[in-house]
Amino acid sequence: MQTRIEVGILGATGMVGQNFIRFLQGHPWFDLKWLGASDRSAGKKYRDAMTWHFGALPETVADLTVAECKPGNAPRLVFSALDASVATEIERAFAQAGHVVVSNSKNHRMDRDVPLLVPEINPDHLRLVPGQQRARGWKGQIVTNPNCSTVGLTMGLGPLKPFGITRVIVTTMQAISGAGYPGVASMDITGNVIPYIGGEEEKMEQETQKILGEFRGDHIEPLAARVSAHCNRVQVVDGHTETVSVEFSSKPAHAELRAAFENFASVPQERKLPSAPPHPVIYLSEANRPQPRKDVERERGMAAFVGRLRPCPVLDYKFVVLSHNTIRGAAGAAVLNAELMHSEGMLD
């Protein structure tokens, strides 16, 4: 019988923290027993410490007393939903104290010795962790998941990596939930497109190269491809849609790329991890798909949906990819990371 593992959430009162709570409800391996937040929330019952944004507040957490984000009484495994302004020192303090920190925050993603993990794409990058612990003198560890827009791009590109990716141009149409709560002002986004999301393009370009890169003992050798991103906020609640053009060194045929999408599976599927979709990349053959309203909630929000694969007159091929930004791009991504780590014996 599977031994259940107690887990906690750092930054539990914010939107990302609330998404973690939702995603962990009924999890077969993880029991949510501890919630950490800022000093102003510490000591309160969770129901009194925040404004819940998702229907009924789960009774499993309503009466938990919120703790300060300090190591001590927290479970060994903690998910970090911390704001970037405070994540660096808090996450490091927990790792130093022996906690396994699985973080959605951006602060450590590009650190040389920290895995930036998409379990279907680069599970071997977890091999950075022993070196991280030695170099930093940590009993614990930090593992991160990518930016919400990077997840969709790398899940779309991952099946195509064997063909030799050399150049990528991606344009995003990103949902307003990616901006948190209260997010973008209604007068700014209604009937409008905002062609700027601070720091987003740089994250997509750099994180993609790291995720698709190769493990080299103490670091990741980035993918040599050049990546160019244009990021836009649009009036969609959930689901980042991305149009991608890609150039390959091997010049594959259309049928080869289509088969790569349709047959793609990896370690999470082989091990039947609880949050892993049976088919992580789902190709939709209809000319007008994928669409956020029709597709993003499928597979519990954990699959990427690809469509419109066709020749590109500038690069080689182009396609559309859709992923759920607050699930596969945040809470669900981190939970799947922890499941992979548990399957590797890293939580024992």
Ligand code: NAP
The other form holds:
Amino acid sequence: MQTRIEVGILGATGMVGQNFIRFLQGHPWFDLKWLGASDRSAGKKYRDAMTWHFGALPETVADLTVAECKPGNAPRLVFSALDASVATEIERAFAQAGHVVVSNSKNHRMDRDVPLLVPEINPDHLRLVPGQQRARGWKGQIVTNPNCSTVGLTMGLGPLKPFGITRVIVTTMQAISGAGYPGVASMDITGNVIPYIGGEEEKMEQETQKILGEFRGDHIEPLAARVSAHCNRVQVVDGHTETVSVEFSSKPAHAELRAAFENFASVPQERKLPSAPPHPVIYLSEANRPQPRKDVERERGMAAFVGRLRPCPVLDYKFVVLSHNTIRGAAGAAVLNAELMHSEGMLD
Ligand code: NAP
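If the structure you just shared is the form predicted on its own, then what does the corresponding form predicted together with the named molecule look like?
Next comes the full complex, and the chain you just saw is listed first.
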């Protein structure tokens, strides 16, 4: 029988922390036992330390006492949803003390020796971890998941990588939940589009090249494709929609690309990891899909929905991809990372 693994959350009171709590409810492997936040929240019962945003507060956490984010009493495996202003130091302190830190924060994503993982796309990048531990003298480790808009793009591009991706132009329509709570003021976003999300375009461009890059012993050689991102905030609650144009070094036929999307499966599916969707990329053939309202909650928010594959008069082909920004783009992504790590024996 599977041994259950105790887990904690760094930054448990925030929006992403709450998404972790929701996503971990009833998890077949992981038992949520520890919640950490700032000294403003530490010492309080969880129910009194935050404003819960998602219906009924799970009883399993309501009476847990929030701890300070200091290594010591936390379980070995911790998910991090820390504010970026504090994540660098706290995550390092936990890794140094022997914790496995599976982080959703941006701080360590681009570190040379830190895996930036999408389990279906680059599971082999976990091989960076032994070198990370050696170089930093850590018993623990840090593994990260990408920015919420990068996840959808890389799940859309990953199946097409064998055709030789050379250039990508992506335009996002990003949900307001991606800005946390309270996020963008209602007066600013209602009936409006905001064509700027600070730092997002650079993150999408660099993270995509790293995720689609090749493991080279002690680092990842980024994909040598040029990536240009336009990022926009739109009045959608959950789900980032992205329109993508892509150029290939080979000149694949439409049917080959379509088959690549439809037949795509990877390590998480082979190993039947608990949070892995049976089909990580779902191609929708209707002319007007995917749409956030109709599609984003399907497959527990863990699949990427692709549609409208057609020739592009500027690059080679274009398509639409939709993914759930707070599930596949945050909590669900990190939990799937930890499941992959467990299946590799990295949590033993
Ligand atoms: P948030 O709601 O502001 O929550 C931040 C969390 O960090 C809270 O639990 C807060 O605890 C804790 N914290 C702040 N200062 C601390 C300190 N000095 N020591 C210990 N804990 C401290 O932020 P969020 O929207 O959940 O985002 C969390 C992280 O995920 C960020 O790095 C963000 O960039 C990333 N992210 C967010 C989204 C999203 O959809 N929102 C998506 C992807 C990635 P207190 O309540 O005690 O202050």
